[in-house]
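Just one chain follows, in the form predicted alone, and it is written as structure tokens.
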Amino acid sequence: MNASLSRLISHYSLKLRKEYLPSRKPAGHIPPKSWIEPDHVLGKEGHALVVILPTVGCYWALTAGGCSMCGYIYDGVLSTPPPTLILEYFKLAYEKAASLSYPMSVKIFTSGSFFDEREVPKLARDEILRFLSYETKVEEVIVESRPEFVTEEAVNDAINVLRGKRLTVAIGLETTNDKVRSLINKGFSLSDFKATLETLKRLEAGVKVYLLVKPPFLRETEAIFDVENSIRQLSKMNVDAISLNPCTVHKGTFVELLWKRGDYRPPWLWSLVKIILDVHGEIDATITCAPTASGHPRGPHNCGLCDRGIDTALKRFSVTQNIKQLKNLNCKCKLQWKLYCQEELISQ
């Protein structure tokens, strides 16, 4: 985990972006992606409307190669649409929420930073939040951002426009270990995150943190330790929610290069269960884990027989916060997972 390795990851990540970015479509040719999902809304069971706005995407990916596991930039468009079109896109997506009842959250994603005006112009941002401020069944609005865009002015403006609804800002910290984060090519430090956290807490906004389960170059056991340690540290920092994101293998990423060479395996689903069981009861923050691509070679997986059941249990726990969802899960491959972890320790 030295500086030369970090530079190598950054170099190959940027090279891959240049190769794959031309596949993106012109602005206005991609309708907004949106769906409804069960959600844990401020201590209650509810639903969330998830909206992915078509924007130019994450500047960090465009200029510095971005995070070593992330391929969301390829879902973006070549240029951000004008504010009126972004608002039109959002309202179109919001129609899916017509059948939902209170409590409801709205998650607005851009494959980058909601507070970066290159992605979401301030006029579009304000109009979207103003629209939601009149929706009585919406209790929480969740947006994503890198720390450098989370300014006091931007957050305060958003809170004022929402008129009392909860604003939660989600940040992909990935780990509290700066050395591990350098392997993700994240581009900011724990101290940067702490400064942003202080701003959000002072303004009484919610704080959600994404943790990456099994970054490149970490063994399974190291990844489990890293995430559990990060959860405990974040709990002491009084974050509101922690989302465990098991690494998936996106096309056009550095992680895919490793995976194709046989040098990377996404985490076991058993590892996700262990992490939650180990820390549950120790912390105050809400913990969620809704894996993508479970049971597939590019996603978190076990033996193939139990994957669907464990994926369902993890997602149900995320909504209910009832730890019973994860107890007494079993499969013959659980022993295989334990042996896999033991062999890693022996071979160190």
Given for the second form:
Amino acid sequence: MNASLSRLISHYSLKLRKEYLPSRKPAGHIPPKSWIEPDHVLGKEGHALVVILPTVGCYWALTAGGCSMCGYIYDGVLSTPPPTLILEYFKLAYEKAASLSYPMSVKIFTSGSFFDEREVPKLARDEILRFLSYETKVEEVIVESRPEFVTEEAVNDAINVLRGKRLTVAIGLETTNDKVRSLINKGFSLSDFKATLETLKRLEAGVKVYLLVKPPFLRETEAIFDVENSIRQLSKMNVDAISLNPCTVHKGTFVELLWKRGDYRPPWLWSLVKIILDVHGEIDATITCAPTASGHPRGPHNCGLCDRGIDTALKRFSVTQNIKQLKNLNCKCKLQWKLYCQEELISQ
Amino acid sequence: MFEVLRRDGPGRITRARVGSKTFETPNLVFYFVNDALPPPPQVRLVMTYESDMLSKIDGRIKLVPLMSPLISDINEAINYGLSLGADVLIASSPLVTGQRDVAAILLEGLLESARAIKETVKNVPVAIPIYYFPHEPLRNAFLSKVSKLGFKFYVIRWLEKALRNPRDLVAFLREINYFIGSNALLFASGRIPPSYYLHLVYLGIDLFDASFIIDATIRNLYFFDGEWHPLSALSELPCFCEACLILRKSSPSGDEKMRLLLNHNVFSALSILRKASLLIKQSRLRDGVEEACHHSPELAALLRISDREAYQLLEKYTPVSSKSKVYCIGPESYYKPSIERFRTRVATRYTPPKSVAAVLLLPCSARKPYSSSHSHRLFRKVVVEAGVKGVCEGIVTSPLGLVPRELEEVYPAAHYDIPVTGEWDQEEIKIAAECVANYLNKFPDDCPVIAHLNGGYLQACKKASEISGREIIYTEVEGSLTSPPSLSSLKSTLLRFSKQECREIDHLKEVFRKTADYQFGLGAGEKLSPDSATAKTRARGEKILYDGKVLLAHISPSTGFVVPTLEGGSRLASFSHWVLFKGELIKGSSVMVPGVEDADPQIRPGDIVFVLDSSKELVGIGEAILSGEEMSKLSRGVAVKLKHVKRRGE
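Please supply the corresponding structure for the form predicted together with its partner chain (the preceding block corresponds to the form predicted alone).
Next comes the full complex, and the chain you just saw is listed first.
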């Protein structure tokens, strides 16, 4: 059943990509997006500069339709910009960090794989990292990549260029359950990830794992179970950080198809709180959760009255790792959420 | 796992056994969500998946859902469910979504997991999900496959979506009955408002969940008499249940207040289901549904559409008789299955006696049977005084249409009650006109038709004349129908059609014949009562039929039905309404469902039936408790209550 679903998701996603992708802009027409956010930097409270490089986008989305919830590809451009332009753009974005002090991290996202040379040419990658290696207040550089591009050679090169600054590779594993991952149409397995993990550990790079909270076709309760299970398993594998990413409904995705028909509801914010409360104390890895679009129908949401407060609490927890932030949160809708979780098991 | 104790239409009372525990339906399944909302004491069935909640449920029936096969191995899911001490497992199913091609894959996966569960779980009952899809072929394909697995318990999902489309809802429930039959409990899950309970019980739903009630409670809503009120808007609580007494006295707050509100709301919703049970026991569920349909246009629409599009389903399980009166209050009663069945049977099974001098159409009377009423005694006197033989009488009425005099004591002709005002609406006129036209067409073309009618009766009759093309002779009515000039006009009209060659009709014998036809099908009367048979009224008014010295049948005074003796029954046994008994001789006073090999699908609850042994010899006569379909398909319960039994050596 999972395999047939996966094929169908791929089919629909490809159709959607075909419809939405041509409206992207040519290379050089969008400057990189960047912003500063509070962050947990290697055990300390600090800030992160987030830079989104507009690239041609994730090959997996371009060739196989990609992940069922992912619409980041539409933020990309029609072709790969020349390396010089990429570097120029990055430097421009980095100006925002002028006001920041030690410790800070830099997160470079491409909406795909930083180590895929079709997205970020080797020259550009090296130049960006070299530039950062001279920035003393930068403690950690975080990049994203699918496991197939996290080769020994690429990671080694990056570590060498960074000259002792911490390199952390974030991987969208989404779940440790292969069955569930097939519903995301992720295209790789837990064993692929484990091989990559071993490489990164051997080279002493940091590993951050993204977990998707409530992939399509999971009930709220099942999603909570799946994430908690994944966290416990990952903790045993010694990953450094786990980022919980509540699913949001992106335009032009398979999940959006479900959502428009009323067949998908993004997770409740209560579920995120529950997950962290349940696993906290059992595990060593840092857990972060900075929801996007919370309170919005397309994002994780509760009743509308308490969404903002809970979103803030989750973000405060992510930076401080202080569990008190999540205790004693309450709202009338907490019971509605409990009821929703239970009745969905029987009535949906 | 369950037996049907009583029926009224597709609605029923059942008793289910799970392990050492039992529960009755109609009933409510509670969701144990949180300690703030514990299951109220009246609740018998509780669903939860959290082990700490499960440990707090004592002595009640625990329903536990299994994890989706999309995320876990089925056997692991089963073992986990069993380890929680479930009394009933809800089969693991993927979260099904509506898009057709996606749903097709998910439903295939659901079937796969259902098969695995069927293989491995033997000792715990399993409820299997079925879905309402707005797309008929999709849901039918699934129903047809899932029904072959033979589960006895189904969770109907998404029924709340169908509430917006009553036509589809009725079609779906009809399809469920077609594929699954009645040998399974039907649990409608989801947010179904309690105001729908009576209708849905009537259409065959056995269980509901409490999600609507719990949600409303969290939103601080108070349920009273079918409506939800914000608790804060009630200056005084209208209910006197235990929870309300405490709410009134000590005005608690917080969790305690919510718990009491929950108890009240669940109590109120449950009392609708208790009402359903009670109505089923009285064979008055239909009346309850008619009354409740005045709560909202949606409910009224649902009833109308059920009558129009699910008559076969409703009729199949509707008892042929009842101890209570049949109330026909408003238009929603015109197509009551028991009424519609009467009209259909008269149309298809009634034939007039052989030699008829004239047909006389008379109005109905408030008193039943009609012939015991003052007006009919006067009419009768006129007919006798006129000395006209061979007059066949038909009584025009609403909503039964036309009652042949021979059937006036048969249920529901002697049992219905309507508000008599003499004013008929267009629908009533149309219904009656069609029945009268049909009745008249049963008589030879040259047989004169006299109508002694006024008001709505007359309108219906004139329309019937148009429909049938029969000429009708109307008496001259002055004032009321029973005024001396009216009666004398009736007499003089009758005299015009006196025929010397006509003999007096043996009315009582015709009653036996026509009633047997009505009960068992056209031709049964001739078989039971050949020309050699004699009918007479014994002391105390008992009507009997005999042939020589052999007693053939009597008429039940409560239902007006013919109850044959074993001798009389042997003349009809292979005709219809047979129940094939697995053994040779019957012990005791009833036939149980497991003892039934097969039964005539025409049998309805309350019918007189003929129990045959394996060599098709008649061994008993009794009253059907269930429909014929259920006798052959159910696995427990009483099928027939016997009136006459052939004992050893007889």
